[in-house]
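The chain below stands alone and is given as structure tokens, in the form predicted alone.
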Amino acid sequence: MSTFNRVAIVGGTHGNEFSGIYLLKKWQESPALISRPTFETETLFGNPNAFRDNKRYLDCDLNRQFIPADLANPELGNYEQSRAKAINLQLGPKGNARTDLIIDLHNTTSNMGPTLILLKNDAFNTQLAAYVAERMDNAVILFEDHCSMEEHYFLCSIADQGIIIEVGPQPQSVIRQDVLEWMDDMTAHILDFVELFNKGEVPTLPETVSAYRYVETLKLPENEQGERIGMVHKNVQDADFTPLRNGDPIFTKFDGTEVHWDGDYEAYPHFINEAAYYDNNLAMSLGEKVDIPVIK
């Protein structure tokens, strides 16, 4: 397996997710905190104009602009589309990136705790998952490996290895000490693991790691006009990664009617009632709980 020469840490991909932004400031003032002997670490402020205006984005979601066809399309030229092309030139280009690993820092309004999102199921990612899980008792491991890196539209998919740290609950445009510290700690563990991986000194890890794997996304109840007519059920609210079984209440309509989960598997909701997803009436993601083999 190849080693890592360049690692990029990105914060502020969404301008109102503050933990990563303020950690970047901290690390830029004290670069030794993210420096490791066997690789270079750089930091990048993803969407400074959205942060300036205290918005998630100005024109469109920056973290949805990194499909190769979109990056190559000169007609896609609004602020975030242009910013994506600039970031791709700086860290990429996607498919032949100068950056070996991108760590993208995000906050969520959902009660997900410190969640490590992995886009690939290979030796590096499974070993990283096991390493972080052993060092952070409250760490949640989530695999979103349902498509190739080329098909992913996330910023971190520019590199051959890209991961997301997603920590909450934290309101938009707010800083919480516990959430910021979880993000700081998880980032440090990832950098420590990359250093050990490069040196061939990864410690003995378990055979499997407990994780969740993304399955689907649910929308809030809507009428025929696409208007919202219900909300997340109070039993589900704030219960990220708690099992949901067939027949459990999942939504409550504004007239008081309950909607029950009609699924053929035990689901684990996450990104529950994420504020940023209300523009699309998205209620939550669902995953399955899995034991992922740690590839040696």
Second form
2 protein chains.
Amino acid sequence: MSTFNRVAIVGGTHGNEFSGIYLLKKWQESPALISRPTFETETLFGNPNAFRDNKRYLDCDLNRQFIPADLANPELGNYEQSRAKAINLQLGPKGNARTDLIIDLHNTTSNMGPTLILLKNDAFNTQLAAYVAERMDNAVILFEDHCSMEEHYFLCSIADQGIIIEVGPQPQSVIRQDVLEWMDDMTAHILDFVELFNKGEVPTLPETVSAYRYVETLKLPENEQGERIGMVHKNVQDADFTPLRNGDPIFTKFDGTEVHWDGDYEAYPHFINEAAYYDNNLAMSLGEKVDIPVIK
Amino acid sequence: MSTFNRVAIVGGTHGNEFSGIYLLKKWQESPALISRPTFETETLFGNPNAFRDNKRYLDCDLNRQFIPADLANPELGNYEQSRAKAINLQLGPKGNARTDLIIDLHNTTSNMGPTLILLKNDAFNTQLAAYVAERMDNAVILFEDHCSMEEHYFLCSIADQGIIIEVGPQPQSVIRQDVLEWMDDMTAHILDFVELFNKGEVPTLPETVSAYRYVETLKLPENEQGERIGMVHKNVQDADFTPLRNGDPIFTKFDGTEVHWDGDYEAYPHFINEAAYYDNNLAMSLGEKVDIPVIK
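Starting from the form predicted alone, produce the coordinates for the form predicted together with another copy of the chain.
All chains and molecules follow, beginning with the one already shown.
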């Protein structure tokens, strides 16, 4: 297996997700916290202008701009599209990146706790997942490996290994101490693991790790004009990673009627009622629960 | 006592507080829900352009623009200052308003539950407080009667009686069903009470009502440049209306040190870590617990 020489930690990819932004400040003042002997760690502030304006983004979502065709398209020139090209130049280029691992720090308003989102199912990621899960009682492992790294549009997909740390519940523009500490701890465990991995000293890990795998995204009830006509049912609110079964209430329309879930599998909702999805009426993601073999 | 002929319900005074905005839509479709025989009810969308842009405000906080000198000052002409003048024309003018009661609907990211904020201590308000408290187990009564109605800068201070319904916790740009229902219920109880009050049929109420009274506002720890160097302590996060005693930890600085509260009274924090205060570094309000005599 290859070793990791350059790691980048990105905060503020969304300008109103404050935990990563404040952790970057802390680490810039105390770089030893993210330094490890066998690799270099750099930090990057993803979307400083969105933070200045206290918004998720100015023109479009920065964390959706990293498919190769878009990065190569000179006609895509708004702020985030331009910022994506600059970040790709700095950390990438995608497909042949100078950065071996990108850790991108995010908050959600959903009750997801500290969630480690992994974009591919390989030895490094499965071992990392098992390592982190053993060290953080409330860590959640979520695989979003439904497409290739090249096809992923996330910032962290620039590097051959890209990880998202997604921690909530935290309202936009707020710093919660619990959420900040979870993100800080999970980042430290990842850096520790990379160090052990580089040195060939990964401790004995279990055969499998309990995780969730992304399946689909549900939208809120809409009318013909695309306006919301309902909301997440209160039984589902805050119940991220609690199973949803066929027939369970899932939405309440503003006229009071309930919508029940019509599904043929035991689904684990997450990103439930995430504030950032106000403009596209996404209600939640659904995943399935899986035991992922740890590849050794 | 005077009767109430015209009541206005205002939603969306802050554009990213969604409960009131969606309740206005619901009531516009079903006006009977807010109609009562003895008075007229109208609705008003406070800051539609801020909602369009998914922000609290465009230029300045609309709910701070209603002191008479500002309303009379032609040099104050930005969007919210102009909007304040227009609303004052429509519902007011302040000091001699055509609207007898304004109910202004707000959300907070703080864990305040359904809170009824009253701006003066008189027969109507104390009776209303007692009436609502008896009908909603989780209702909180908060008096902000530290200045006169004329001196208050809130939108609802246009009318002789102005009430704020403040419900949380709800992230900005989210609709939670529980929060929506609490706001809907509290509004209905207020309208019911006005109807009974007008008819002289207010039921027997207790001698006193348990409430909180605003005392002071605390800021987050800042450096000399006015930047945040700390956050709300995790023991205090979500603990709105839980007493704080001298020596209790209240902030955690980003360097890990704790700040303890140095106060000479039993304080009841609220608006703890409210997201909207990201730009002025307010940490929380403090109140004292009081038994308010119900004036008959």
